[in-house]
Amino acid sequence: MENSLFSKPRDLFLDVVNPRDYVQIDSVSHMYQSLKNSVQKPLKMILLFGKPGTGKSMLLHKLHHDLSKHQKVLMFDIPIVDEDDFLRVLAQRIFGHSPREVMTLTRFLEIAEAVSYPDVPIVLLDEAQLYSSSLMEKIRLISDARAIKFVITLHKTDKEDVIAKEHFQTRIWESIELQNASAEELKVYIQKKLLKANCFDVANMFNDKNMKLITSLTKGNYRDTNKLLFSLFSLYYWYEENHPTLIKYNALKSKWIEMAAIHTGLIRA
C-alpha cells in the first residue's frame, strides 16, 4: 500500500544501524558528550560497553560520522579477527601502505613512525569480544606506542567483564558503561523517532499502558524494542490492507503488542 499509515514506522524500525538515525535523549547525550570528551583527551584506549542492545554500535557510528568531517577516523564495524589482515588493512586504511605487503607488529610500527599527522588518527572497533587474546595484545602494543587511539564496544556479561579486565586492565585510561532505557527515556526514544519522520498520527497512538507494555516486554533495551515495533507495525501494515475496520487509532492495541513480542521471541507462545 502506497499510502499507508504504517510503513514508514515500521521502516523507522529496522534493525540497522545509521548515525542519521541517532535519537536525543538526555542519557544518551550525556555518554556521547563523554565518549567525545574522552577522545580528546591523550587516551591511548577508550572502552565503551553494556549489554547487547544498549547502543553501542550506534554511538559509535555517529562519533565516526561526527569525527571523520575532522580527522582520520576508521571505523570497524566488521570485525577482521586474522591478524595479518587486521594489520595489513589498518596499515592501507590509515597510512595509506601498500596492501600486499606481509604485516608484522614491527613493520606496521616502523610504518607507523614514519607517517605523521595532526592529530594521532583514531580507530573504532564494534564488537571486540570476538577478537583473538594475540590480536588485542597487539591493539595494545600499538596503543602503547600511540601510533593509534581505539576506541573499541564490548558486550558486558560475566564472560566479557572477565576478559576486559584480562586485556586491557590499566591500559584503558577510559570506560563508559551503556544501560538499558528507562520507561520515560524508551518512551521518549520511541516518540522521537517517530515525529522526526513526521509520522504524528502514529506517535498519538502511544499511550501510558502502550509504553508500560512495551518497557516490561524489552526491559528497555533499545534493539529489542526495535525489533518488537517492526513487527508490530508490520502486523498493523497487515490488517490496515486486510482489516482496516478492525484498527483502533486512539490507541495501540495490547494483544497486537504481545502478537508481535510472540513473533520476535520476547514472549514464548
The other form holds:
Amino acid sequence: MENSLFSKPRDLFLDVVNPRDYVQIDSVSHMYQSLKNSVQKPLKMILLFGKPGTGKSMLLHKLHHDLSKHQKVLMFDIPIVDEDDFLRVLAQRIFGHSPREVMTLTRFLEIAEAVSYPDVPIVLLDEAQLYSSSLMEKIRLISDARAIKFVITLHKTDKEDVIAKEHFQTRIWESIELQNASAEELKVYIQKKLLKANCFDVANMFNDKNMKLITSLTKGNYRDTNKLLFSLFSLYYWYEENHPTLIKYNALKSKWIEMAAIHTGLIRA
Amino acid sequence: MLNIRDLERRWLKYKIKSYAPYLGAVFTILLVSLIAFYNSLSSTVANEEINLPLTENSSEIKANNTETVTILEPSMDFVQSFQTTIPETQIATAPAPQRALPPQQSIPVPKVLNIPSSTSIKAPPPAISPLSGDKSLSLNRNESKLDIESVERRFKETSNPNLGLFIARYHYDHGNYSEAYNFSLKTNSMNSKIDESWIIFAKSLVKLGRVEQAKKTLHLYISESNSESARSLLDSIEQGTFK
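Having seen the form predicted on its own, I'd like the form predicted together with the partner chain now, please.
Okay, now the whole complex, with that chain kicking things off.
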C-alpha cells in the first residue's frame, strides 16, 4: 500500500543494530560518555555488561563508528571461536601481517611488538561469553602485554559472571553496567526515533497510558520494544488497508498493543 | 505475515483469562451473600414457627385451661389424649376455688401424692416439700409406676408446670424420651421460663434423633433467656459430646 502512514514507522523498528539509528537518551548518553572516557584511559580492558536487550551491542557499534575515524579499531560482532583464526584475523587487520605459518600467541606478540601505533589499537568484542576459556586466556595475555586494548560485552547472567570473575577480575579496570529503560526513557526513545524519521503523526499517537502498557509488556527492554512496535505498526498497516475506520489517530489502541505483544510472544495466550 | 483473525481470537482468550480471577471473586462474593441471605431468611421463618405456638399456647392456657391446644407441633397421640381428658377430670374432681387461683398456688400436691396406691411406698419421704416462697416445688423421685401415674393425674387436674417438669424429668431418667418430650413440651407451654424443662425438651429431642430441631430450639431459647445451661447443652450437642 502506497502512502501508508505506518509502513515507515514499522521499518524503523526492525531489530537491526545500526549506529546511525542510535537514539540519544540521557542515561544511555551518560553511559556512552563514560565508555568513551574509559577508552581514552590507559586501561587494558573495559567490560560492558547488562541483560540482553539493554543496548550493549548498539553502544559497541556506536563506539566503533565514532572511534574508527581517529584510531585503529576493530569490531568483532560475530565471535571467531577458533583461536588460530582469531589471532590470524587480528594480526592481519590490526597489524597488516598475514603469516603463512600457524599463528601462535608468541608469534602474534612478536608481530604486535614489531608494529607501533601512536595509540594502542582497540578491539571490540561483542558477545564475549561465546569465546572459549582458552581463547579468553590468550586475550588476557595480549591485553597484559599492552599490544591491544579490548572492550568486551557480556550478558549479565550467573554463568557469565563466573567467566568475568575468572578471566577479567584483576585486569578490567573499568566496567559499565547497562540497565533497562524506564517508561519515560522508553517514551523518549520511541518518539526520538519516530521524529528522527519525520513520523510526527505517529509519534503523537503515543500517550502516557500507551507507554505504561508498552513498558509493562517489555519491561523497558529495547530489543523487546523494537519487536513489539514492529508488530504493532504491522497491525496498524493491515487495519489501515482493510478497516481504516477502526483506526483512531489520537492514541494507540491498547487492544492492538496487546495483540502485537501476543504476536511477539511477550504475552502468552 | 500477520494472521489478524487468529490474533484477535487469541487476544479475546487472553482477556477472558486475565479477567477470570476477578469474575471468580465476584461470583464467590455473590454466592456467599446469597447463601447468607438464604440462611438469615430460613432462620427467621424457623423463629416464627417455633416462637408463635409457644406464646399463643401459654396465653391461651392462662385464659382457659379447657381449650384444646392444637398448635403444638409434635401432635403426638399423647398430647391429644391428654388435652381431651382435661375437661372431664376438671369437672369431676377439681373444686371451683382451686381453678380460680393461679396454677402454682392452687396445687394441693401433697394431698394427691400421699395417696398410697401401692404398698411399696409405705413411708416415702415427702414427695413434695412445702411450697417455698418462690413458689417452686422440691420433688423427690418416686420409682413406682403407680406413683408417677398419680402425679400425672394431679398434673392433669391442676396443670401445675412444676409437676409437669417432675414428670418429664422422671420419664427422661427412665429412658422414656417421647414421654419426657411430651411433658416438657406441655410444661413449656404452661410456663416458658423454666430452664430445666427446656433442657429436658432439647435432650429428649436429641435422644429421639431430632438433633436439628433440638439445636434450633436451644438457639431460640438462648436468644430469649440467655441461659448458660442451655448454651452449655447446645455446645455439647454441636461438638458431639452429648450422650
